[in-house]
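This document opens with one chain alone, in structure tokens, the form predicted alone.
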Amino acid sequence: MLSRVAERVYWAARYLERASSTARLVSSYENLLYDLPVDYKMSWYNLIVINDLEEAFNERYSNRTERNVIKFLLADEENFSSLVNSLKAVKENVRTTRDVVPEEAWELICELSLFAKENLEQGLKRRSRHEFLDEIMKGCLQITGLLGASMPRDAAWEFLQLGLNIERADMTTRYLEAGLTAILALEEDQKMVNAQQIIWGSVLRSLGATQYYLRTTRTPVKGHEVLPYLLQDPHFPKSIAHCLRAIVSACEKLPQSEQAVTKLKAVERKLATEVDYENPGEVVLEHLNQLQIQLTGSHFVISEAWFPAEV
């Protein structure tokens, strides 16, 4: 397999699964918002912050309204990770690589593309952004399903999964941090009412993972539960640890993945680390902060062993 075909296997992954994680992100953040008790105050800028963009934004807005927030992370083409310009990334990356990908495939894509690009303007209204970014979730999980359920599993296949679950990890850890940084957030007084539960409920919502953690937890939403839940379990597909037992396992499958493997275990190893999530404070997020790095040191190990930059 060609490396400039796997390298867009592995970017049409990870711009699909960013696009859903997009959708799902500001809608859950809208949700936590009513949910909330009227005087907790939270800024849609915080979602700028979670994603690491907060310099990107600043040179394109000088206020941090609730409009300009949304417009930066669903349809400003100044943003490489917007919604409008992860779903072209995805097109742009199956179109080169269209005899790897099922054609069913191809088109739902171009039909998801399409259809966010002449709607846009209603994900940026409040009356009507949710129908929009339900539509968005649906057509990511649609062309997933279909890719899982067509795609033999060959080397096109595994650098699917590489991409898939970095950014499905990198995200999780996103949200935690989100998380943890609002419960940190709150006044004494906020405390004492059920703002942390709504938060974390909140967390564990966006993630599809409410049902599956009180199945295996059996214990109601806490923080001390819900962060070792979402970092180590090991069946639950958007865990870190399910991800990067994932990712290992596809680099194991793959040709000359011997120091990719060795470097990505020990990104699992960190994950291990014992932490005091009974009271998760500043060193869990910490902690957080450096998985996320490692994360990030994932691409570059993958990209090194499988996508040499050419000369």
The other form holds:
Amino acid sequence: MLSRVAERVYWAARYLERASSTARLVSSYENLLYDLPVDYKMSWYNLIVINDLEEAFNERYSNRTERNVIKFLLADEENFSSLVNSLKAVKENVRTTRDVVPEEAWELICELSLFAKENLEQGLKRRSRHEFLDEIMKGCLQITGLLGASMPRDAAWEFLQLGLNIERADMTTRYLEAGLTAILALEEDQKMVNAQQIIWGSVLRSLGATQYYLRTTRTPVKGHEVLPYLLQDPHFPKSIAHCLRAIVSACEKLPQSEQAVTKLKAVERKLATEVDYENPGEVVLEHLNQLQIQLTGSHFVISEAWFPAEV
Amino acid sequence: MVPKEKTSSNAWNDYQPGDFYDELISSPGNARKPAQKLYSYLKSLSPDDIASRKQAAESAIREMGISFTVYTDEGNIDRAWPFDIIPRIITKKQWDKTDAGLKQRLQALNMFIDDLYHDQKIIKDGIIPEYVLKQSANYRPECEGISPAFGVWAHICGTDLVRDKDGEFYVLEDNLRVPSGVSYMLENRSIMKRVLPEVFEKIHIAPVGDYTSRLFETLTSLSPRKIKKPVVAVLTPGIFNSAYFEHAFLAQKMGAELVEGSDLVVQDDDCVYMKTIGGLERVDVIYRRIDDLFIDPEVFHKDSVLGVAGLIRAWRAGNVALANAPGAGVADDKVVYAYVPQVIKYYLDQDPLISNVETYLCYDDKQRQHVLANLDKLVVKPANESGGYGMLIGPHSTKKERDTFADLIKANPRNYIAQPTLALSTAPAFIGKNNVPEPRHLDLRPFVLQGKDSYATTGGLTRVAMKKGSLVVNSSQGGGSKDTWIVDTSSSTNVSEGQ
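Please show me the structure of the same protein in the form predicted together with the partner chain, now that we have looked at it in the form predicted alone.
Below is the entire complex, every chain and molecule, led by the chain shown above.
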């Protein structure tokens, strides 16, 4: 498999995952805002913070209103991670790897970007937003489903797995970090169990994790249970541990992978370190931060091992 | 209130084929034999049916992502492929003759190219004057003495055919460098099957789908390494090229690698390798869609970043096959075109099965005088342009344009030829908001392959000038396209295509 094609398949997967998590994030956030106490100063702007997009956002908008945030996340051409740009990136990467992805994938991604483009206005309006985002999420699932059902498990498949799982792990740490930051920002009198539950509940929901969290932990939604579940549960596909395992085993199937595997196993070990999640505070936040840095680093490990050298 | 029309029958009865050969309608209200079933089917459709079929075609095109890229000042824009849902129909009998003529022509042209890069007998024997070669823009002295497999230089040829008033096909030009359009020919058929499925049940339409496997066979037959599964790659300039869609399409349909220049490297052993995740892997055959001059900075344009340094070295050493071979473009010079009938006679001792369009060479004093005196009636073309650029269409030109061309011709007579304005055939196309059938001019580009064997597509890509009266069919200049049907009228016809 060509190194360049490997890189593009990897990015196609990352952007596909990014498009679907952006859609899910916006859609679940709305739920959260309506549940929180009125005096709690949580705003749409948090979505910008979660995605590390403050600088880019502030260059474009001076008002942190709902409409601006939504517009920036879904429709903005200047935001390289916006929904439309993510879909565009999937399309461009699939366009240049049509020899390795199933031919129907090209048609599906054309249909989905077309749908997003033509119905974008619906996504911006509050009344029709839910339906729009739902369609986007379904479209993304349809593509991942197609790939899963039809691609041979060769190198192209492994690069797809690498892209999907790195992006997922990255999102999960971001959401955890954002949840914890929000909890720590609660005023003393708001630190009622209820607010904490709402925030962690929202983290779970934005990852589609609520149902399996409840089944696995058999505990109501509490921070000291949610954090280890999303970090270390070996079975949930969006937990960091599961993503990392998938990344390592994908790497092991690729040629000339010794160095990369060694480096990625070090990240797994870091994740396994004992951390006290009871009353999580600054220590846990720092741990999350470190993890995220290492996850960002895994991209470079993969890139160095298999992608074309930068010219 | 105007009663809503149930069928479009009236609109069809008003259709005027005019003073041209119409592909479907022989005289008002009468369809040609192979088009009769289609004609009665089209007449039975209501205006609403037509609108919805047309819309179905448009959304199929967008959903299938069939596009081409147009260069504008604001950057490159992907445009949806323009398509008209009325097919153009040719009888199998006429096509069989054309098919033989296309193969004959390409065979002769390949012998001609091979001769030019070796002994140049055809010039020594005085069939073609020496100046034609001396001043040829696409002759590559770097290729002299090289002997590609089977003596074939142009493996893939796009031959532009037009049908004149007499109903006969004529060759308008040969494209021997990097002809494009075949993917659109194949996609047009898939669109039609989605849009008018019931017609395919009623009429026996010859399938077109085997092109990509024939192309793959042609390419593998060129492999210098005689191994079971040679590595075949399609070399593209990248996504900014107007035909990128086609490059990706062909790679996918052949199961070949789609590579860009930066994916390839030529090592000290003069072999070509591609950079894979497991290291370097040798490449045997390259279907290159990059122009000669950009293909190897070691030999041609030094600053080209699209090509691969050392590619010509590897090709010369016989370690990789290039299709089309560099230098093949010498034969799609329009001055060479004028000599093709003699070329066929010289190498094959046969008469051409498909005629040329009458052509005046501006290099010849007498012919130039004729051209200059008749600029308002002729079409003047530069010898080495493609894509319909740099032409003068006399009857549609202004005095100022004619003066400019007169100066251009006098300054560089070798570079210009002229042809009479052809009465290009027409076929009905649905025009305007009300989808009224109106005649529009069209041409036909079949694709011809030659490696160990020869092959021509069943029909080809029909391009349509969508503007009334216009003769310019290029998609970059507002042209559209149609599906092309080869229909057998002699056998019993209730057979479906069966794909």
